[in-house]
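As a starting point, one isolated chain is supplied in structure tokens, in the form predicted on its own.
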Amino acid sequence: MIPLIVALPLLTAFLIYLALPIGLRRIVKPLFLAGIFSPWFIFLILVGKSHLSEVVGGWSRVSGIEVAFDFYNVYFILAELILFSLVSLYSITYFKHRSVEKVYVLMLLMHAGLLGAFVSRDLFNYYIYMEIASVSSFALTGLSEEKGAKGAAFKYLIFSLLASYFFVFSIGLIYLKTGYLNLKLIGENFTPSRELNAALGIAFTSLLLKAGIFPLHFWLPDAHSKAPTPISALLSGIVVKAPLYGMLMLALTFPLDEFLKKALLLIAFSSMFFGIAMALLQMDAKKLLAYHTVSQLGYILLGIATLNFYGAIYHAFAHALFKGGLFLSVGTLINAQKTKNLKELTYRHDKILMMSILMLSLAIGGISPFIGAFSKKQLLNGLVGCELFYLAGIGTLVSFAKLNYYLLTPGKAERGDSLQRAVSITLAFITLGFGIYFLPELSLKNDSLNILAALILFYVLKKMGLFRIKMKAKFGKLGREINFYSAVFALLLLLFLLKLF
């Protein structure tokens, strides 16, 4: 039953390509929607049952491919299904060019790849499905007509492939030392060794690069900001969760070395604050949101580094909803007004998008009763250094105070597409609904103080002229930039290997 959740999108992608040569273009859109929504039926059947696992084809666990449906992946799958379902509806009116069928097929492949990665309990199978999602992501990013999109897609491709090569090498080392690829069998039979420590160091470094976490974030802001709006929502909302899910599975299987946990903790906080700092300097609305993905991924990594797996899972779920919603809401404004410059964008003429962006801004800032308040509360369980955590929350609110300050500027503009606006506000209310479900009580005092502190800090930074600082590119050529950042990856990888081997 579990493999059907992956097989259905793959089947419909294949049927779309069969339909085109025989002139059945009219059934492409229904097939696309069927492929996106059909996994819901399998999910609803499985969700009422307890922990499930099966080996595909009835093979033994040693030689077969195991898939599972349990607490550790149910929220990843649910987030994927919610976001993909709404993005697919958004895409119907967004993509209007002649090769739209290719877009639909690539989105279905991404859909299948992510679901396959999330249900996998086999390292190599997880890697294969993650690559299917990644390849689709490169292609969909490059489809954007925006200047620089092809370069952003190429950079994304190069660094993702670099991460993949090293990750599959780490899988080989784990197989060499344990004799298994199945995570349960590895956990039951491995013996701690320097080689396994090195393999884990390589695997985590590779997945940090693939997720786009600071200091290996360099491909993410351009790829996420220059991709078509529905693809930006998928990339930031759910695609970057696949490597984080891999880290979660590794942390659940192996006892992590103390150095590795401390290093991941440092990287998590660094990513949180770096993303906020860079977002504050952006006047490109989508790039501001992209840097906040770098920041929010730090929160999820924080949960993994502290072995707070519940916190990591819930925040991954929350982030998929509010970040997907933010990209779609802001993207709808951009689509209608033909600019990404915050000084030229406005939502004063559109109360639906105003409400959507304000609600989602509160959600990402961790304000109750939105889902972000619950997930951040879970991350605080057992956390030492809460002051930094609270400071990052205020920094996030400052950044979104900036976003809403500029969007509140009076001005006349064309109203966005009705379906796109409806999808955007739906995601905003979903974040509210899940927030009330998980954490029904309000934190009025703390939330009011955080919002007040953020508004005061925003006003101070604005008076200091921080938002007038213009960011300049440091690299003249793409090749030079790729070489530099590849060296950064190599140095971090070398550091991990020297400490762990």
Second form
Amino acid sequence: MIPLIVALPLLTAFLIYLALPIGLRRIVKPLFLAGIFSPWFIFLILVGKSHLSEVVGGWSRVSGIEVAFDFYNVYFILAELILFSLVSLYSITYFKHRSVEKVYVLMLLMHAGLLGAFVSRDLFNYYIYMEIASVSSFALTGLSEEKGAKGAAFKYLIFSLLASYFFVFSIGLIYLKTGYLNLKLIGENFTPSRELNAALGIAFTSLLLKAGIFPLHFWLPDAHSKAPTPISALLSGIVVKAPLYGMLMLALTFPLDEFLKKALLLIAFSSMFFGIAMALLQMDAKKLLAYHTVSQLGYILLGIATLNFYGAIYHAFAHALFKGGLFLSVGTLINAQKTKNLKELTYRHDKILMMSILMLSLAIGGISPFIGAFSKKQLLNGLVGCELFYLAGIGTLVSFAKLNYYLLTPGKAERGDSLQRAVSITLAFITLGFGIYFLPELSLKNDSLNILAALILFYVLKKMGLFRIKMKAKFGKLGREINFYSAVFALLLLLFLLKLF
Amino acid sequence: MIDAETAGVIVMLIGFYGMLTKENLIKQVLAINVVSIGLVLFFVGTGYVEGANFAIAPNENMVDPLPSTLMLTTLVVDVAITSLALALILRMGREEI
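Take the protein just shown as the form predicted on its own and give its structure as the form predicted in complex with its partner chain.
What follows is the whole complex; the chain from before opens it.
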């Protein structure tokens, strides 16, 4: 039953290309929607039962590929399905390409790839499905007409590919040491050794690069901000969660080395603050959101580094919803007003988008009763360094105070497409709904203090002229940029290897 | 003599060196292909058993066929991504390189 969740979108992607040559262009759109929505049926059948796992084709676990459906991936799959369903509705009015079926097929492949990666409990199978999703995302990022989008897609492709090869290399090392690719069998049969530690170091470094966590974040802001809006929502919302799911699986299977845990904790905190600092300096609305992804991924990594898997899973779920919603809402404004500059954008005339962006900003800032409040509370369990955590929360709020401040200033009054606006507000209400479902209590005192602190800080920073600083591109050529950042990756890899091997 | 695994790792590092030093985008795509070739060599090496036979069923003593099969899949991914990368370079045109 579980493999069907992957098979249905793949099948419809195939059928779309079969329908074209025989002149059935009008069924492309229904097929696309069928492919996006059909996994819901499988999900709803499976969701009541706990701890399902099966080996595809009825083979034994040693020779087959195991897929599972349990607590560790149900929220990833749910977030994936919610986001894809809404984004597919959004993209129907968004994409006006001559050959729009290409976009649909690539989105279906991404859908299948992500679902496949999330159900997989076999290292190599996980890699293959993640790769299917990534290849579609490179192509979809490159579709954007914006200047620099092709370069961003190329950078994304090169680094993601480099990370994949090193990840497969570490899978090879694990296979060499244990003789299995199945995570459960590996967990039962491994003996700790230096080689295994080194393999874990390589695997984590390459997954960090693939997820785009500071200091390996360099491809993320460009790719996520220059992609077409619905694709940005998918990339930031759910594609970056696939590598994090891999890290989660590795952390569940192997006992992590003390050094590795400390290093991941350090990386998590620095990613949280670096993302916020860079977001504060951006005047490009989508880039601001993209840098917030870097920061929020730090939160999820924090959960993994402190072995607080509940926190990591819930925050990954929450982030998928609110970041997807933010990209869609802001993207609708950008689409209608034809600019990405925060100073020119406005939501003043459009009460629906204003409400949706305000609600989602509160959700990402961790204000109750939105879902961000619940997931951040979960992350705090067993964490040392709570002060830093609260500080990061306030920083996030400051940066969203900035976003809302600039959006409030009047500008061109052009309304976006009504379906796109409806989708945006739906996601905002979904974050509210899940927030109330998980944690139906208000913490008014804390929240109002946080918001007040954020507003004061925003005012001070604005008076200091922080938002007038202009960022300049550091590298003249794309090639040189790739050289430099490969060196950063090499250094981090070397550091992990020297410490762990 | 070095074994296939070590050789594979060395080839991977040569490819990585290309990523670090070459500015030309096409050369970078080629460098990453070298990394992938090294990876394939490494994997095929992990399945090697000294003096063993080829991996067809009624053999008693045979090499491990799994790594080689896995590499077939990786090669397919590799072909897809290389073509996509080259297409992107073409689309970028002159202004961005």
